[in-house]
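To begin, one chain is listed below as structure tokens, in the form predicted alone.
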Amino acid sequence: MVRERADAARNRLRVLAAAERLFARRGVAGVTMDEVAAEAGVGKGTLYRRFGDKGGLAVALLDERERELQQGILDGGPPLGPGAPPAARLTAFVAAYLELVATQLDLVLMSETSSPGARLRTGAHAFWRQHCRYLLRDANTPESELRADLLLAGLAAEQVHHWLHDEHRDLTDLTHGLSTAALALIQRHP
């Protein structure tokens, strides 16, 4: 495995942070690569060599945030990480994943809707699905595979976008409602 040079790693993190700030303010479509380079304080050549284009930059940013959440699930503290009961871990996952989707909504929406069924083919979705199935099985929940899929369908970016932007639901209320739904799914008797 080739290690990234320290200056390259710092530049990558600065670019991702700058892109995240700009995308949050104006959406992915409203930001140019030149603006990201200027905000990050790096040359345009560095940006294009590293990420190729805005799509590559968006994928890298989303990948970074998904990896952070996955790391928290695998070895973070409870209740998100190991050491908590399945129900507590499942609701912690719902809250953390919903925060990720809401924070990176344009990027997640783009990745999940780029083609029919795109959401179901990503490596990240496979990880979320396996994690939810594991927690539901650990709680002896019947039909854990189906219930995991139902939960993740409610967390799809298109659905979250609808709730937040079309219905103007509050993120805190939405998190509470989806966490309650997750607890209902974990029950043995429907």
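Everything numeric in this text was worked out from a predicted model, so none of it was measured. For the two forms, the rigid core is made up of the largest set of C-alpha atoms that agree within 1.5 Å on superposition. Positions refer to the first chain, counted from 1. What changes on going to the form predicted in complex with another copy of the chain:
When the chain is split into two rigid parts between these two forms, residue 44 and residue 95 fall in separate parts, each C-alpha being assigned to the part whose superposition fits it better. Domain rotation between these two forms, with the chain taken as two rigid parts and C-alpha atoms superposed, amounts to 52 degrees for the smaller part.
Previous: the form predicted alone; requested now: the form predicted in complex with another copy of the chain:
A lone chain is what you will see next.
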């Protein structure tokens, strides 16, 4: 693992700053990759070499926010962090994750829908899945892997976008409803 070259590092920062500016001004979907490259003063090849595709660019921009949540899960206070019972941690996760997705909806949407299956391939998703699996397993939930995936499918940006924008649901209600559903899933079936 060698250190990142100076020009590469500079261009990476330029691209992220340019993308942030353009996305803020005109929305994620309304900005082309050519425009990002131009705004960053960089060639298109550079963009793609580093970020893979438009979804990868979104992932990079989300990185910081996601790290914060991951940190809170790993060594923050309960109920999100360690120490609380699994059910409480699970509902805390649902609430915190929904909050994150709702505030970064366009970016998450782009990161998850840039290509079919993109959602399931991000590094962040592997983390959320691992965490949910662990909590369900800890609560002796049967089929914990499957149910973790099921819960996360319901938290997908596409679905959240639909609830929030098409059905005009309120984030608070959504959080409550999904937390309750998560509790139903974590329970052993009688």
